[in-house]
Amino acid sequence: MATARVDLEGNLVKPITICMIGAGGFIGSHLCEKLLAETPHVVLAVDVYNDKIRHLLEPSGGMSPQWADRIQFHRLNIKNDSRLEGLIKMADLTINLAAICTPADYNTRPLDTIYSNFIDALPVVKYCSENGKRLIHFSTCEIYGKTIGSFLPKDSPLRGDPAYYLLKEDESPCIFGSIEKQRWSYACAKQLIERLIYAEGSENGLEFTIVRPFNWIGPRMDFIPGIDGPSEGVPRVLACFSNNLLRREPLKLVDGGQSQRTFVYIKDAIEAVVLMIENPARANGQIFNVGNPNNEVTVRQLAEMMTQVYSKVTGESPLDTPTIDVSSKEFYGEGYDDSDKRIPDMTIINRQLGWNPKTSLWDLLESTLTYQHRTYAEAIKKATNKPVAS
């Protein structure tokens, strides 16, 4: 059993009922492991899928036995299922996770993306306020779009000025792209949802958080294209350079991999999350960037970590020409943007929560490549090997 915990004022944590939509998830699969294993709360799981959980729900998969009254999963899809207010007043805290998040889908399913992001998280929201329940809302990092130092001149030395690219919780601005660049339709349908969440707060009393992940990556991430998802599938960075890796294929830069970006473990986000759950006093009414500035890298820095990683959990060396530069219309099609840096500034979240990301790039990148080769190399063996019909 968990054993008995307390918040960062020192009191006794209370176990809550805890409604979790997007539970099948990358995230929500990590979240709901340590709910069960470290607390007492209790999920309500809701997803169309659980293949990433399936082994919570099944004892032949390992579930530990006290764990069998403390997760329920509900499959059902938020846009038009009845049965999720009732879900939302059985718990006390909703946690939304639901999103089309990856961005080879922002172009190409601009629709979807707004719809998804936006129009299916207001009902959410909505149960949430009438029914006075609390709401931890996931957002983006993609919510600040460019950085102010990315319009001046590339060779002012304000650029290297924290004040011009260090991204803030209540000061930074949000700068996004032409409406024809429609990568933007998902930083656009997340802000505005955010923008409604906090007039829910000021104007109606609901109580919240929002978060806003700079990309946690870890195992369990995206998918494998043709191996566990879609074989025409573009996911996000980490899961479509593993790809490249395991079927030993060149790693694609984007634009020459010019973009810099930071990386956090998930493992050490998941703990700044069960932070926010357990310390309401603290969580409500903030918006909290989650990230690691210290793991700053270009992409193209990030693939050429990760080819020497993987060879050194493989044992196989690197291909003679390990990346290919395309470019973003290639890669990505018409509308295609991008922002230039993603760095978190976490004075929020330290002060309020004392939390600070602990695992290197070098760490989390050698367990996620573990992870990714024990997983799908042998799948992807076969999958390559299968004889072609004359």
Ligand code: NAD
Contents of the next structure:
Amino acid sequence: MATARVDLEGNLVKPITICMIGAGGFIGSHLCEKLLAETPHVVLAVDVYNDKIRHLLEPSGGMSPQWADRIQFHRLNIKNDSRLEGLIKMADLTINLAAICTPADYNTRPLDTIYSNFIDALPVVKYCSENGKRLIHFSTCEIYGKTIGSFLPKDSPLRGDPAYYLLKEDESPCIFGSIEKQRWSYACAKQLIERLIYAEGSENGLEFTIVRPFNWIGPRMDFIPGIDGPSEGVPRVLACFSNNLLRREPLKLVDGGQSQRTFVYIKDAIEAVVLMIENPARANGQIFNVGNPNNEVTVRQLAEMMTQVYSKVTGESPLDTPTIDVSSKEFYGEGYDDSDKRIPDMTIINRQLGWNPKTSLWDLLESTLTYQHRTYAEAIKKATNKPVAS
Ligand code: NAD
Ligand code: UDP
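What about the form predicted together with ligand NAD, after the form predicted alone?
Below: every chain and molecule of the assembly, starting with the one above.
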């Protein structure tokens, strides 16, 4: 039952209506759950899909009855639906999560990627600005691109100096590859929409917050190919490796798995978003890194840890050859490129919202892989036992 809530100044938080675009996705589903369970706010959930929030929409899905009147699902594509402006007008705050955001799409569907991340977001920004509505827009850590340090000689001691790799919202440059490296179509589109939102803020007074997620992971992320997504589909690394583990296949390390990432547990990250929602005076006009600088690993180390954790939660022994190397060209096709290292500077989010992530990589993988096994192991068994067509 939602109780009275106070903001960081100790003032009572008034219930608001939130138009959440992309509410049916990974982050949206966790944000909807949190808002319904712990706050009095109303959610107008906009998406083309609702599978990941169906449990919140159907009273029989275990949802407690007092939530039912606080979430409404609107199935619409923001590319071409005139109902969008009305929903934004009805709400106090719009949160835009809608995007194509899987790297396998950036170099193979660059037009869709650019349209989704820039063109389709334009009306959302415009309607918020024209109607005096607050906007929380989801950007990406990928906006930083490569680190300055990645251009130093491999053995340069400066590579160990945070000045060359720590990613700061108000200081770091955005360093992308050349145009034929279409991987950067996503980051570039996100950068331009960030600049547009920022300009709407400075020229027209739009109240905005920009979120740059650093590899948020957890249950319900993406899909398992051939089970709840296309067999040939390539999701983000958590789902790729989960799929390999569930099928007892080696995990594929792209270009040796040397890239580094910091992973944050979705439930920790959602706490940061709720703080932004309920503390507009501290969040407006800000760009926030949201990640866990303590959970840094190479992709190879991630594969090794996921193999160990999966073995612990299932009791199955790991394969003799748990990983194999693949080239990025083979795995993603022409035009792929990679971010070398992503460590968020936490100064701004700490100062404005006092937020810190809590969950270690091991712990978040343990709860996530327990979920993956519980959700998919039977379906995989059925799918792989099917007789082969002659
Ligand atoms: P997701 O793909 O699970 O969710 C996106 C949702 O948007 C999907 O449900 C999709 O159906 C919906 N959508 C897309 N286009 C739409 C349209 N035209 N009309 C209506 N709905 C549409 O992705 P996610 O991981 O939840 O990411 C949400 C946001 O956060 C994205 O903007 C993404 O770029 C950003 N982000 C996420 C991460 C992360 O770690 N998960 C990292 C960086 C950035
Ligand atoms: N990756 C990998 N094997 C896979 C999937 C991804 O080695 O099966 C690598 C990918 O090349 C990148 C990292 O894992 O270096 C993270 O990829 P993800 O798709 O999660 O997105 P990113 O962090 O690049 O946005």
